[in-house]
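The chain below stands alone, shown as C-alpha cells; this is the form predicted alone.
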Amino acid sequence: MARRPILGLFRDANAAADAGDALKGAGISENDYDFLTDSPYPEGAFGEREEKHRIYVFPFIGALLGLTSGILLTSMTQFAYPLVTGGKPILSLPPMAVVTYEGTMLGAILFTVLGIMFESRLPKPKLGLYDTRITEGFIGVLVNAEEDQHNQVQELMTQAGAVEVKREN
C-alpha cells in the first residue's frame, strides 16, 4: 500500500506537541512525521527526534581538496616552466604557501555552502502537501502514513486540537 501525506494544522504549539505525542503513542515512527512552523522553535520543542547532520564534514573535504589543488598547481607550474635563478631550488615554498592557503580557504568555503544546501535539502522542486496558513502562524504536523492509517491519524490530530486536517488529493 502507498504512503501518502496528511497535514494537521494547529493554532497552539502545545496542541501540536500533544499531536506528536499521540502519534508516537499510536506506533507511528518518528521518521514518518515532521513539524512545520513559520518561526524558529528550539530543537526538541515539540518532542521530535534530534536531526543528525554531517555539515562539519563538508568544510574538511573542501579544505583538503583546496590544499591538494594548491600544492599541485604551484608545484606542477614550477616543474613545467623551470626557472633556475641564482642556483635557488625550482620549488620555492614561500610563494607556494600563499597560493596553497588561498586554495584551502576557497575549497572550504565553497564546500561549506554546498554542504548547507545539501543538508537543507535545497532546492526542493516539489513542495508536497502544504498550507499557506503555516506562514501566518499556524503549526503543521505532516505525517507520511499508509492509507489505512489515515483515519486513525486524522482522529488523533483532531483530538489533539487540530483546526483542520488535510489530505493529498
Contents of the next structure:
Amino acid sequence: MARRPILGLFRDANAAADAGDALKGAGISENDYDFLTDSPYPEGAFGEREEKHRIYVFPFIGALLGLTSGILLTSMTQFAYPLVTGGKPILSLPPMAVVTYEGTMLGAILFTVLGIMFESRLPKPKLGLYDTRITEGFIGVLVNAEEDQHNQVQELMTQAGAVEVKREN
Amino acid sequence: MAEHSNGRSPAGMWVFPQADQITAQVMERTTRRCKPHTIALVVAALLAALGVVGFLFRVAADGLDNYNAWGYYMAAFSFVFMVTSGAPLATAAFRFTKSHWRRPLSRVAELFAVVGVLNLLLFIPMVIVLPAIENPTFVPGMEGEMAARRAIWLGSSGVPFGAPALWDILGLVALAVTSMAILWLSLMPDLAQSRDRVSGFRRTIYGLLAGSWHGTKRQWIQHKAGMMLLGGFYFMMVVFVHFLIVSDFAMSLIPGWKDSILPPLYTLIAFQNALGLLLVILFILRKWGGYQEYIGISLFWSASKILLGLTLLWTYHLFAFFITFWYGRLEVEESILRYLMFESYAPVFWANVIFSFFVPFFILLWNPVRKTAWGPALAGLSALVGGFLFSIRIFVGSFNAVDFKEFPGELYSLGLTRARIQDAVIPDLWDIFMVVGIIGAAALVYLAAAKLFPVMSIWEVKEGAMYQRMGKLFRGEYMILAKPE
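Please give the corresponding structure for the form predicted together with the partner chain, as opposed to the form predicted alone shown earlier.
Up next: the whole complex, starting with the chain shown before.
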C-alpha cells in the first residue's frame, strides 16, 4: 500500500495542536505529519517535534574554501613576482588580508544560499497537497500515511475540529 | 483593522492589522493601478534617460582615461550606493534585535537589494577611470614622485592580483548576491501565499520564486536560520565594501591622505542616509500609499532614536577626523582640511554639516516630534540632502585634487601641498544630467520592484499580529507584546 498525503484544515491553532496530539496518540510517527502555516508560529506551539537543521555547516565549509583560495591566490601571486622592496619579506600580510577576507565572505555567502536551497529541498517540481485558505490564517495538518490509515486519520482530525480534510486526487 | 493609542500617545501609535485579511489587502494594493506611482515611474525613467545622455556626452568629451572629469558621476554613484547598501542592513539588524516595530519596515528596506544590481552596472565605468596604482612614468631616483600612490593594496611585493578593480567589483557582487538572497528568502512565503491571487506575468514570476514553499515547520526554521546567517554576512560585507570604496575612490586619490576615520565616517553616513530614506518612504506609504493601518507611529518613534544616535555618531567621527588633522599640522593635513572643509569646498562642507547634523539633531531632539510620522521623515530627508553633499565634497574633491591631465605625476607625489590646492569643481550640464540620471535610475528600479512585489512583508506583519494586542493593566490600556524568544 502506498503512502499518500492527507491534509486537515483548522481555523484554530489549538485545534490543530489537538489534532497533532491525537495523531501521536494513534501511533503515527512525528516524522509523518507536519503543520502548514502562513506565518512562523513559535517553536513548540503545536507540541510538534523539535526540528534540527545543519544549515550552519554550509557557510563554515564555504568560508574555509574561500579562505584557502584567498591565501593561495595572494601568496602564489607574490611568490610568482618576488619583488623585494626595502628589505621586507616577499609575503606581505596586509594586502593579503583584504583579498582573503573577501574570498572567505564570498565562499560563506554562496554556500549559505546553496545550503538553504538544499536543506529546504527547494526547488521542488511538484507542489503537493495544499489549500489556499492556509494563506488566510488556517492551519494545515499534513499527514503522510498508508492509504488504509486515511479514514482513521480523517476521523481523528475531524474530531479535533478540522473544518475540512482533503486527500490527493 | 484597528488603531490604538492611550492617553499618553498620539492616535495611530500602534496598529493591529487583522491577520486573515493581510494577504488579500496587501496584494490588492500591490496590483491595483496607481496613478501617482505610474507618474513617478515615468519621471524616474526620464531622469534615467537624461543620465544616459549625460554619460555619453561625458565619454565623448573626456573619455575614460582622465578621472578628473568623473567626480560628479562618482559622487552620485556613492550617494546611491550609500543609501541602497545600507537599507537591507536595517532589516537584518532589527531582526537580530527582535524589534517588533520593524515589521512594516522590513520589505521596504529589502527591496533595495534590486538596486544593488544596478549599483554593479553603475560602478563599472568608475573601475575603468580609476588611475593605476603604479606610477607609469616613474624613474628610480625621481624627485618628488613615488613608484606607486598610497593605496590599501600596496604590499612589499606590489599589489595583489587584480587589485583594486577585481576585488572592488567582487565586493559589490558579494553585497548584491547577499541582499538578493535575503530578499528572495523573505519574499518566498509571501509569493507562495499570493501566487493564486495574481495573474499574468506576476503569477509566473511568483510561482518561480516561491518554489515549493508550503510553510512547513522545517521550512520556517530554515528560513529563519538562513535570514539570520545572511543578515550577519551582509553586515560583515557592507562595512568592508564601504571601506574599499572610500579608500580606493577617495583617500588614495589625494596624495598623502592617510586617515583611519574616513571609512567609519562614510559607513555611518551611509547608515544614517539609509534609515532616513526608509523613514521618508514609510511616511509616503502611510500618508498616500494606503498603508496607514500597517505602519504605526511607534515605528517612527523607535526608528527616530536610532537615527538620532547615528546623527550624533557621524558628527563625533567628523570632529575626530578634523581634530586629528588640525592637531597634526603636517602640511598635507592642513592642505586636506583647507581643500575639503574650509576653503575649496567650504560651502558644501557647511551645508553638509547643517543637513547631516544640525537639522536632524534639532528635529529629533524633541520627544513629541519623534512621536509623529512627519518629524522623523523630515529629519531623514535632511540627512539625505546632507549625505548627497558629503558625497560631492569627498568624491568630487578627491577626483579633482590633482590636475591629472596636465600634471599626472602629482597623483604619485608625497602629499598635497598648500600651493597645489585646487578650486572646487562646479558641475557642468553633463554632470547634472549624470547625477539626476543615476538617482533617477535607482528610483526607477526601486519603484518597479515595489510594483512587482508587495512592499509589506506579509508573513512578518502576520507574525506581529499574532504577538501584539491592546490589553488592560491596572487602570490603563497598554500594548501587550508576546516575546516567544
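What you see is a predicted model; the values in this text were computed from it and never measured. In this text, the rigid core denotes the largest set of C-alpha atoms whose superposition between the two forms falls within 1.5 Å. Positions refer to the first chain, counted from 1.
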Report summary line: When only the core is superposed, residue 97 shows a C-alpha shift between the two forms in angstrom of 2.8
Report summary line: In Å, the rigid core superposition gives a C-alpha shift for residue 79 between the two forms of 4.4
